[in-house]
Amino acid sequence: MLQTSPAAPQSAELPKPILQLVGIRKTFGAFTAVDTIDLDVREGEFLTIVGPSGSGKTTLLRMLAGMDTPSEGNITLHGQLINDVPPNKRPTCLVFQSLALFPHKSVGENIAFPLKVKGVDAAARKARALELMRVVRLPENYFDKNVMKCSGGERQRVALARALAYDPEVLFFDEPLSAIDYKLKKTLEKELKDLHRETGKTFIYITHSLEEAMVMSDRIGVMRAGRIVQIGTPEEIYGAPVDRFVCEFVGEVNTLKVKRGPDGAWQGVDVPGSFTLAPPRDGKTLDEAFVVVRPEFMRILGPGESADNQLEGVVYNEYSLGSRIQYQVRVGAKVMLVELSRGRPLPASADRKVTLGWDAADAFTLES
C-alpha cells in the first residue's frame, strides 16, 4: 500500500495539453453516461481514469479514441477539434480488452499488420516488427509462431507491441491487464511503466483498480456518476482526497462520524468519545463530518504512548501483509483497521485489549 502523510499538491512546471476537453458530456436517450467533463491531458503524460463499475470511465474513453461522438462540448488535439474524426483518421490507438488480435496470424503478422495496411514493404515491415518484439521484451523466434499458442501475458505483449507499430501520438488503454492472473499483472504493470517512459508517448489508461492506477500513472483522475470528481498525483490523491467518495475507493480507510457539541468540541457519534480533528482542507465550517484515517496511521499505544486521539477496542482478528500486518480491532459496533510493521508486536494482554490512537494531522475531516 502506499504510505504518505496527507500534504498539500505540489506545483510544478507543467508540460503543454496534447488532448484537451471542454464541457463533454454523453448521453443514451436520458441516461447521462458522462456529464459535462473539462480535462487537459498532457503530453508525454500517464493519465489514468478510476472508478466503480458504471462511473462512465469506458465512454469518456471511447469519444477520446473516436468510437463514440460526445453529445456536447468538444475535444481538441493539439488545438483541432476533432469531435467527428474517425479513429483511423487519428493520431491514437486503442488497446482493447479483448486485445482483438488475428488469431490466424504469426506474431510477427500481428504486429506488422499496421505498416502493412500503409504499404510498407516486407522487408521494412519484418525489420520493425523486429524492433518492437525488443521493446516489449518478445523474443525474436517467435516472430512466426501463431499469436494464440502464446501465453496470455505473450499476447499482452504482442498487442502493445501492435499499437506500437501504428506509431500514435497518444496510446489509449481499456482495462487491458483484468483478465491476467496477478503475478504476470505485477510484472506488466512495471514494464508498461517503462514502455511509457522510452517511448515518451502519451497514455490514457483505464481501470478499476486503484493499485494499477497507483504504480504506473503520473496522473489519476476518478470518476463518479459520470464525472471526474478528483484528478491528481498518486501522491494526491492519496494523501489528499476531496471527499469522502474519493478517500474510501482509494484504500482502506477508518470512518467515524463525528459532531459539534455544545462548547463546539468533536464528540463521536458512533464511538464514545471527544476528539482533535484537522479542520476541513476547504476551510467549510462544519456541525457534522466524517473523520477519517487510513490504516497505517493508526497505533496501537503502549505504555506511556499517546496520540491526539485514543479509542479503547479490542483485537479479534488479524492478517499478513508481507511485511505488514494487518488487525481489526472492535471497538463497540465499529471495526478499525490497524496496520503495524511486523516487527512491531501488540502489547501483551491475555484479553487482546488496546488503546488505538492517532494524531490529527494524520487524519482527515470531510463533510458528511
Given for the second form:
Amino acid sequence: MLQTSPAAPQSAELPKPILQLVGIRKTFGAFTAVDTIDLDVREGEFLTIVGPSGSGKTTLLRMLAGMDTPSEGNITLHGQLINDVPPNKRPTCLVFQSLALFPHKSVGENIAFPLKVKGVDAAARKARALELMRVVRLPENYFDKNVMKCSGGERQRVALARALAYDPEVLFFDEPLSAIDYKLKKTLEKELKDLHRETGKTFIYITHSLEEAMVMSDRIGVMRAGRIVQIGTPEEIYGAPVDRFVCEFVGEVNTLKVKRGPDGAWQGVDVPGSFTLAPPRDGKTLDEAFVVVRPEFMRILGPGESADNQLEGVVYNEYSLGSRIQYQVRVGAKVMLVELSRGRPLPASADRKVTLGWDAADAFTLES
Amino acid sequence: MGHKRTNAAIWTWTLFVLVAIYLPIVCGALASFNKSRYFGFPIKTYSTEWWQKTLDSIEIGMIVKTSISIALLVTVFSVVIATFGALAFARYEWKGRKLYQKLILLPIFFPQPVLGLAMLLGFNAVGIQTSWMTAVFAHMIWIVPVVTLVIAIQVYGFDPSLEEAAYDLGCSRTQVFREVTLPLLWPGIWSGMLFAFLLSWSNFPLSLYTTGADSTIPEWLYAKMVAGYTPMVPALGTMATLGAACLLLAGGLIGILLRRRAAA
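The form predicted on its own done, now the form predicted together with its partner chain:
Up next: the whole complex, starting with the chain shown before.
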C-alpha cells in the first residue's frame, strides 16, 4: 500500500503535481516488475526512489522517461496522458547509469547535442554549451576535449550539462553516481542539490543507497518488490519507518522479536526479559512485534544510569566509523550494535561486561 | 636469459611465417618479369615486356573492369544489407533471432563450387541469362554472411543506452541512426567494406559458374593456365595482388586517421 505522509494532503502552499501515476503496473511475462504504483510528483521537488536491486525502480523510471510503456495504469504530465508519448516528444530527460555520453563526440558536442537536434545554429549552440559548462563547473578549455578522456566526475558533469541543454521540465537520474568514489560522490551530491535549487526543475532520482537519498531529497519513496512501501520526507523515513524493511534499509539496526506475555507485558523471544515499548504505529494491537533500535540510540549505561529497557552483555568487537565507534555486544545468542562518539570512554567493567539500555521513545515497535 | 631466448624464438617463427607466405607471391612476380614465354627458374633474361603487353591488352582491360564492377556492387549492397543484418543479429531481441543467427552463417560453410553450380542451375531454371550481374548476386550469397559477422562484432561492443539517450534528447529514429548508430558502427562497416571488396575481387568458384559470357580476373587467370600460358598470367596476378594490397593499405590509413581525429 502506498503510504502518504501526514503532511501530504493538498494544503494550499503545496505545489501542484507535475507528474501523476495512477495504478501503474509493468509485467514482463509472468514477472511483475512494478506492481500498482500511485504517485504524485510535485512540481520542483527532488524526489528519490530508493530500493534494493530488483525492486523495480529502474523499470518505473524507464516508464516515466517513455522507454517502456506501462502494462496498466496512467501516467499524466500536467494532466495530459503521456503513456504512449515517445521519449523524444516528452519534456523529460534521463541521465543514465552508464551516462551514455557519445564517445565519438567532444565534451562540447555532447552538451550541444540536444540543441543540434533542435536545429539551433552552431554559434548559439556553442554559446549555450559554454554557459552550461560554467553551471556544472567544467573548465572552458574542455569544450574540444574527447569525452572519453575525462575523469569520472567530469563525465558526470558533462552528462548533467547535456541533460540541461535539452531544457526538460523533469530530470530523471538512474543511479549516475554509483561508480564514483566516496569523496567525489559526496561533493557531486551536494552540487546536484544546489543545481536543483538553482534550476527549479523537478528531479526524480533513483538509487539503492538511502544515504545518497537522505542528502539530496525533499521526499524519498522506498520501493520493495515493485511497490512503494513508504514515501515521505527524509525525516519521516528515518524517524517513523512503517515496517522492518524500511527500517533495516535505513542502516544497520538492532532488531528484537517480542510477544505479549500472559499479563499483557512484552516479553523477549530471543533475549530474556520484559520490555516497555512505544505503542505500534496506527494504534494497532499486536500479539507479536519487532522492536527496532538504531545503534546510535542504544546506550551503554554507566553506574547509576538507567533506561526504560536494559540488557546485560559482553563487548567482543569494536569498529571505528570515523567520528563514531561501533561496539558489538553479545547478549545471549544475539549481537547488538551500539555506536558512541569517539572519545567517550566505554563504561565497561574489566571483563568487558556492559549494561545496554534504551528508552521506549527511541525505538520503533513494528508488525512482525 | 630466458627472455632473450623467447624473443629469438618469436623472431624466427615470425620470419618463417612471412617467408612461407611471401615466397610464392615473390616467385609469381619474378615469373612475370621473365622474357621467355614459358615458366621456369632460373630466369635467364628479365624484361618488362609482359607487363607492358598486359597493360595494353584490351581483353584484360575489360576483365579488370568486370572484376571491379562486380566487387564494387557487391561491396555496396553487402554492406547495406549486412549493417541492418548485424543489428538484427547482435542488437535487437526478436522472435526467431537465434534461428536467424544460425541460418545466416550457413552459406559460409557450403562448398563454393557446389554453391556456384546450384546458382547456375537456379538461374537457368527461372530463365535468367547469366552475366557479370548475376555474379554480383552469387557473390553476395557468400559475402553478406561474412560481412554481417564482421559488423556484428562492432555491434556487440556498442552500448544500447547511447541510442536511447539520443532518442530521449529529442532525436527522431533517423537522427539516432545518423548521429549515433552509424558513426559508432563505422569502424566495423569500414572493415566490412574492405572484406566484401577483397573477397569478391579474388573469388573464383562462384564467378566460374555465374558470370556467363563475362570473365573476371581469377577466371581469366585459370583459363590461361589451363591453356595458352604466357607471363601475362603472373603479371596480371601480381597486379591484382598489388591492387588489393594498396586498397588494404589505404583502408588501414584512413582507419588510423579517423581514429586519430576521434581521439583529438
